[in-house]
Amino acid sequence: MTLRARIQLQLGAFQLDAELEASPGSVLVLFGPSGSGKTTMLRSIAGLVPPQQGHVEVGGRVLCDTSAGAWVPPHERRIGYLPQEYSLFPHLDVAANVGYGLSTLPKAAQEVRVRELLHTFQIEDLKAHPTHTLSGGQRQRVALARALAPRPDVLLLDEPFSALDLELRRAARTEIRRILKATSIPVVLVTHDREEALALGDAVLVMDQGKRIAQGEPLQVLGHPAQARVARLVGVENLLRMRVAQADTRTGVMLCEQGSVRLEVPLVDARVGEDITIGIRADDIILASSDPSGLSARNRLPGKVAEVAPRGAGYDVLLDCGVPLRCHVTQRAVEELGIRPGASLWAVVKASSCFVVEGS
């Protein structure tokens, strides 16, 4: 069953005007900064925030249609909703939490369904534990099992990994992805974590200020976004304003310049002399201690290190190459290359890692 939703509402000064479609067995990621309307979109689909104007349907079943006066209350929508804080019941043990939404089933059927989910989420040994004794990862599994217990037609997940530390979050993604794909229902997942969106999403919808500003395949939208506004939202570290100096239809590349800096980038529909914005991911830049040779990479830029700052398991390096280039490297690279402020290095970038974005 396909989920289709179009929501228009105003909460104080905030306006939401967006629509989405999620297919059965797929994960649609709502991506964007805090305050962009992602959670409000989920809550409205679930029936917790009525829209001023809107339409929500699942598999042709209309849950909300303001023009026709149709409204199905939240408890009758057959929508599983997992909020950020999980909202487990502290007075119930794990098994009772998982089975909470199964009261309409015979007792024997409830027990079978709970056992099935405890096994699926590998929490059988926790069934009698009170929820306050659980770790973050265990609480997440219980909450997700509870949301899936009544076999909903749609599953809505609001930043389900936000309470987990980095290592646990990464380990949980693979497992949760497997479980979600096995449900064969539309899943809408809210996040502002790019890695999470790429790991879990079949499609991504980027939101900002209550509007949908981009949608498509995750790697394309989040990796090589076509708009400067989207590029900034998804964290493209390098956006360089350059002028097209040459365009070669035979090789499919353009030569772009800013001062003495020259870059080869994939050919797009741009005129020689036109100013364009080029995006480069920090992870796509390789640093070398000397001018490398024998490489397929077309762009090699000399520069000096302006800043070195820790980030996660590695370092963020700002290199002044005539244009500022932000790069990500490991601690081992910092040690072996002697990366420190003032050090001379070469930045190496494949032409295919450069992409043109609209706007500036």
Second form
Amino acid sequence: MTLRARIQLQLGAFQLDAELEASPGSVLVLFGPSGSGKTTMLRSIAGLVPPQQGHVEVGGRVLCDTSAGAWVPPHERRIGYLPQEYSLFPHLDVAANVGYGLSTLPKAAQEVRVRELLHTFQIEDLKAHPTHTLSGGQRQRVALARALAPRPDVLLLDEPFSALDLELRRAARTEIRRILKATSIPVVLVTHDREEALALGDAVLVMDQGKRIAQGEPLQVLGHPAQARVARLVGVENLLRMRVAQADTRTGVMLCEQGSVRLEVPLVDARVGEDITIGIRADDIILASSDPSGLSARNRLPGKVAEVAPRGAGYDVLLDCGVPLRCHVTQRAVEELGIRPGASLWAVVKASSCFVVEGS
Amino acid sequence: MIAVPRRARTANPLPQLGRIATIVYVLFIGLPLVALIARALGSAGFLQGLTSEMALQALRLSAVTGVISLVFIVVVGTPFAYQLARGRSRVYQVLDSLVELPIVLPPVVVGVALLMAFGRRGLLGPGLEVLGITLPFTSAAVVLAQVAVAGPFYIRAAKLGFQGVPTDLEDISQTLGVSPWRTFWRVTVPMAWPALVGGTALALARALSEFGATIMFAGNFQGRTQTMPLAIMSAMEVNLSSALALSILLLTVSLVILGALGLVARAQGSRR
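Form predicted on its own done, so how does the form predicted together with its partner chain look?
Now the complete complex, all chains and molecules, led by this one.
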């Protein structure tokens, strides 16, 4: 059963106008900054926010069609929804939360289903616990078990990891991936975390200011974004404005220049003399203490360290090579290479790590 | 000479002041209560006062009208309070501030207003007369007066209770296949329960002690409109021990309600 949704909605000055499609057994990631309309999109699909104009259908069953006046209320949609803060019922214990959506089943069948879910999510020991005693990770599992209990046709997850601390996120991600794969229903997952999108998404849809601005395979869209707007949203740290100096159709590379800086990048449809924007992710740059030789990497740029700042577990280094280049390195690399402001270093970048970004 | 440390002279005077104020206040409230109890239990006619015809009739009337008022307040007040808590229209914002008016209005004024509306020469009087309904100076008028004065206490508490239930939870309930009506009973009411019970107790207490609006709109007729507070006033003129006995009875009821409120608050505290 495929989910198809088109939503148009005006909320004050904010306008949402987007469509999406999610196929069974796959995870569609809605990616975008906060305020881009991702949550409203989910709530609208679930029927909690009626669109001014729109169409929602699951496997051919029309849930909302404003032009035909069709409207199925949320409680008849069979769409599971996991909100950001999980919203567990505080007046019920864990087992009652999980079984909440099963009230139409006979008592015995309810108990079987609850036991099954408690087992799948490894929360059997918690079944009689009140929800306020649970940890973040436990709350997430209870909420997900509750959403899946009535066997929904679609599952909507709104930033399911945002309430967890960093260490827990990776573990929870692996587990959720496994469970989502096993359900074989369409899943729409909202996030603004690139790593999460790459780890969980089969497809990604980038939203900004209520509009869809890119869509496709996660590695392609998030790794090599084709538009400057998308690149900025997904956090491509280096966007360089350069002029095409040579284009070689035989080897499939272009040579681009800005001042004394020259970069070899994959060939795109651009004329010699044209100005283009090149994106390079900070993670894709290698730093060396001397001019490296015998490398397959095509670009080696000498420069001076302008800035070193701690970033998570490693460091963020700003290297001035004529153009500023931002690179991510580990603590050990900083120590061994003696990276400090003023130090001379070489930046090494593979041609294939450079990608051309449309617009400015 | 021993120098007094500067700190000692500039020490915080608040605790000392607080202790003195506590003693003054406790004596002020406690002394009359002790006097009332001592006098009532000491008087020979206590049991007689309690079982006099007047007292028994007042007791019965208070119990019956109190329960009817409470049922009416809860049945109409609950959906109204929910609408006040959730309604987004301007109308409800205005109503929200007006609904508490009877709390601050002198009850006598409420009584006069009721007369002007439902009295024989009131706004609806002629219309009601055609239907053969006379409200003023009947037991029904007692109920109306109690509802008007005590209702806002329940509505205010219930509204705050409903506002404390996150709409997210009601939304989630619906995505789990539970209709809005059943969501109200499975999520909203259980979560607002302590507030609803507290509001009910407050409204009951207020209805039982209602005096001003009742005497204005319903009068003071033994067996028909003379509730306990009115009976106490009448008894003071003829039979002090009867008044004392009724006072003790109302005091006991109030203490029971206060205790119940405390239990509810504790239950609420332990659940969080």
